[in-house]
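Next up: a single chain in structure tokens, the form predicted on its own.
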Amino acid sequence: MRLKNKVAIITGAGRGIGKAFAIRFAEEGAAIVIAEIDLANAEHAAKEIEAKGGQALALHTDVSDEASTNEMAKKTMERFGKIDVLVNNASIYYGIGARPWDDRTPDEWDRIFAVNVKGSWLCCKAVVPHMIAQGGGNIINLSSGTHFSGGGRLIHYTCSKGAVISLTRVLARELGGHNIRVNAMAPGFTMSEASREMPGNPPNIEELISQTRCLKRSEQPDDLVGTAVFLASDDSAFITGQTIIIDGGGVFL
């Protein structure tokens, strides 16, 4: 119960990696706000948590819209009275397809950055005033191992995830004086629904990537949850501005 009595907002937690975070955080004692563009998925995930005895609130949230992120923070405060943890997990990844760098449109580029980068920034803008008022807080941003490897034929996605690391470092500097920690996680190619169904990848992509790692197996959403709990808990109370790569030894810094 390392997150007992904490309140955590997890964006994009209706499925995939975000849902794995939400379920594990609830098991560790946190009350969960599932801020999700797909309300049906959010409600389903919330019911799973409540069925196990946890507390969960499903909210329709468009992280690229400031009014929506402000409403997310407002409703969280109304329900739980505080915000201890924000996990900026929501991003455009499902269905984007692996294609060459010049086979992207300006609209694709702009939409990726609107959600993956601006969305994380807007969520921070919405919750940070509440964290300051309560004396501190904790933000975890989801980057990607593609930033370090340059692979994947996902140039707009990869560049957006590099920007998330920059966002993490700037906010760590600017918010540390308010006792707010900001860190990033960079997963490797994780076998979520989105990865399994990604257009343009070879059918044996799971095996191909497994062979590039020190640990010769595929990465699953559950491989990420322990690091997320660590960063959300007081066990990491003196860590901020850092990026942790979780990819089985695919890339080294």
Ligand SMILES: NC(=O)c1ccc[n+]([C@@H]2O[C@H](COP(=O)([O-])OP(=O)(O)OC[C@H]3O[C@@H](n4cnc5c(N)ncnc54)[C@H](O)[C@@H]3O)[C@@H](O)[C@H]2O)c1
Given for the second form:
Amino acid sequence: MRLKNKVAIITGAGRGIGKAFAIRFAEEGAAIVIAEIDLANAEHAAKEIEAKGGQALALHTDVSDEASTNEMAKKTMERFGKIDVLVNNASIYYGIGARPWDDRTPDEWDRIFAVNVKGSWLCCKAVVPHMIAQGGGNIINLSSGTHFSGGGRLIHYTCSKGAVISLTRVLARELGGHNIRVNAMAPGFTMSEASREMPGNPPNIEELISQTRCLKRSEQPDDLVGTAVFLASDDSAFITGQTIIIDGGGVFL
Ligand SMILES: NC(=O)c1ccc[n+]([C@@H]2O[C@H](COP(=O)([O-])OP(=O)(O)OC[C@H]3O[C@@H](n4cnc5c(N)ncnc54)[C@H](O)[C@@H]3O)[C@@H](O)[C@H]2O)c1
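The form predicted on its own done, now the form predicted together with this ligand:
The next block holds the full complex; its first chain is the one shown before.
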């Protein structure tokens, strides 16, 4: 119960890695807000948590829309009275396809940045005033190992995940005085539904990437939850502005 009595908003937690975070955070005692553009998935995940005795609220949220992120913070406060942790996990990743750097349209580029970068910033903007008022808080942003490797043939996505590290560092500097910590996680290629169904990858991608790692196996969403719990808990109380790579030793900082 390392997150007992904490309230955590996890964006995009209706499936994949975010859902794995939500389930484990609830098992560790946190009340969870699943802020999702896909409300049906969010409700399904919330029911799963409640069936195991946890507390969860499913909200329809578009992180790229300021009115929607403000509503997310407001409804969280109405239901749970505080916000201890924000996990900026929502992202455009599913279906983007591995393609060469110049085979992307400006619209694709803009949509990725609107959700992955502006969306994370908007969620912070909505939540931080409540964290300041309550004396502190904790933000975890999802970056990606592609920022370090340059691999994956996902130029717009990779650039957005580099910007997430910049966001993490700026906010750590600007919010530390309010006792708000901001860190990032950079997973390697993780076998969520989105990765399994990524167009453009060879059928043996899981095996190919496993062989590039120190630890020669594929990465699963559950490989990430321990680090997220650590960052969300008081065990990491003096860590801020950092990015932790979780990829079995695929790339080094
Ligand atoms: N799977 C990987 O290999 C991998 C590697 C590195 C980083 N990541 C990051 O981990 C996170 C989760 O990845 P995943 O594999 O579970 O991907 P995913 O595409 O399955 O999950 C993303 C979730 O975000 C939601 N979402 C999309 N747009 C949204 C919006 N505008 N507002 C609110 N919610 C929105 C989706 O509905 C989905 O549930 C993402 O930030 C991703 O970039 C994934």
